[in-house]
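Quick heads-up: it's one chain on its own, the form predicted alone, in structure tokens.
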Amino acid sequence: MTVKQLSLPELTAACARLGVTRVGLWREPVGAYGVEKAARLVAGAGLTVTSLCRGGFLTAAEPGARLRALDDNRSAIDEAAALGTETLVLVSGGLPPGSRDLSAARERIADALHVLAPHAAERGVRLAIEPLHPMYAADRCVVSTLAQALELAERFPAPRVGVVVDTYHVWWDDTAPAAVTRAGAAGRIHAFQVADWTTPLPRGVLTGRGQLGDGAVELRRWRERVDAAGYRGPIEAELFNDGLWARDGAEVLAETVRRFIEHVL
């Protein structure tokens, strides 16, 4: 996503000029250009896929809602089984319409996962609970911190059901080097991904990632409690940003290499 410019074939190829090897893909784009045809693709250009994103959206109340979530994520697990990643990252999901109980969006995202987590063993397939930053609480995400992905995440069997560490989502919690942490050392840390945090925010706010080394976060210094946990996983640049998209996708390919060196490594 972070050069959804192109496309899968273009992706390939810039990967190959930069010496890049791992690449997280997100389902649309897989799905639009088949994800049979990606699989052979993204694997004859020497790539691994580290992450799928994503599934989730399990918060639905109507019975109907549900059984169409967890069939979307059934397919989702075979999507990413078919790509040869063992990540399937999860936004959980925002409060039904109509709803503020929190706390009961939550227990449907255990119980979904509950249903889940078996299918994804069958497949090979790790499910990672992504919280997302407040902000999107009420419409995108219920999980908003680390310490409440990892709450449903350790119901579950750690080699099944983990968590994501997403920079621009918890670098402004004070709890979640701690999370940090208590996820690493259970083995639950399933995907790391990096991006800054810019102001003013875009209209929307879903676009408002910033270039590694454009904002406010320590990058380094989270790759570094990262690593502290015992992470040993690809890192995920993964940057939400009209300005960014609206520039040639190989140069902004090159430069987020660039920026990665500088500011993560």
The other form holds:
2 protein chains.
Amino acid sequence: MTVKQLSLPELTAACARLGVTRVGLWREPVGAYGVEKAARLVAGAGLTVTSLCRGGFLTAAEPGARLRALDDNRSAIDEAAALGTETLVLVSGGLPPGSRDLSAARERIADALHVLAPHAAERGVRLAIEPLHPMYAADRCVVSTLAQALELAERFPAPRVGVVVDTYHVWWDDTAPAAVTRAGAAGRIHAFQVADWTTPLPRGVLTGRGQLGDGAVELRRWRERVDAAGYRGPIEAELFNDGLWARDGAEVLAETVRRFIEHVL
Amino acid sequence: MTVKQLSLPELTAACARLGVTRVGLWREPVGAYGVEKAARLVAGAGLTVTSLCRGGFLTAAEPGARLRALDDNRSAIDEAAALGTETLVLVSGGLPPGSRDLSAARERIADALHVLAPHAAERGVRLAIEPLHPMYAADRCVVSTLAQALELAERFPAPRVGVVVDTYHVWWDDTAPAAVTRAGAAGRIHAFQVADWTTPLPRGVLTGRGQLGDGAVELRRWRERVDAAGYRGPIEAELFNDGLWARDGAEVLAETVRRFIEHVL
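Switch from the form predicted alone to the form predicted together with a further copy of the same chain and print that structure.
What follows is the whole complex; the chain from before opens it.
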């Protein structure tokens, strides 16, 4: 998604040229290209898929919407398995229309996970709950902190349901380091993503994630925290940024690799 | 600030017509009008001042900037006393230029409070630390949760340093209700402000606070929580909203009174 201006073949070629061997994919471009075809393309380029983004949106109260969300998540689990990744990232969803009840919405996520976790287990896929920054609590994700995500995940076996640590979403939170430690000790950090925090935020606050090193986040310190918690998995750079999307994708990918080495490693 | 399009004389007249007997003021319009003159105007209209916004911006590391901030806060304390309000709201400040160290910035706030609290006590003014939504952590306020604000306040006597509960900033936080209870029990809720959360957020995220009832916040439930914590002070409606500022100020004030009765009381 950092270089969504690249087609999947362009992306895999650019990764190969840069020596990038692992890539996180999103459902929409994979679906448009064809899941099986994408799996062959990625494997043929010597790449493995770190995670698939995203399932979730599990907060609907209306029965029809709820069933549709569960069906869509079963598809997402199947797609993750087809791509050979063990991790499906879940963005939980915001408040349903007309509701202001955050805690009821959070409980509906737990109910949905009870339905989905067995299907994920059958496919060898882990569900990774991503807390999103509190500025998304109303319209995108009622799970706003790592502690909340972990509290949901802990109702399930660690190999089945865990959390995503994304620096963009948790960097401000002084309780997040302890949650990282707790999640790591339990083997529940299923993904680790990095992005920087830059201001001013754009209208809608979706497309202003900063290039690594451009913002306020102590990226290396967070990477060290996640390391210290025992995480040994991939680190994904996930930058939604209008400015980066407007540039040459291969150049942005190369820049991101340089920034990653300079500011994260 | 909800009706900043009104001059101070227009504001006091509109309050008198609507039966509003208490008003929260901001330093900039008061300073432009003249502090003593504003105090006479407000008292002459039968109004009392609930709080003065705002002191703070206490995170500077550079010695000169730090001294200037302390001087400015001493002035703010004096202005609050002159207006006859006992509460000065503090917006703590963001990361200083070139720094990414949130915890060091938070400690500099505590250091500054040690300097300012005695001056406030002499003037009969309480310092009220306002946690701002985490989306402001980098550039405006490194105190992002009620728990963090309370942790700072608790280093001082309750009559001197407390917190502001503002629904716009804390509504998403599942740990905030317990912090409200703890703050109330200690007599540390020094101000209570209401605004609603609406989306999409505008660029810069400063001027999109929703009119009461238009958004995602369980306003009455928060008012009941603050009541249950023992708070008996005023409730301030603080709406920074480009749409409201573009309308007739007296009409917006009347609407806000109606919305307050309907959604908060």
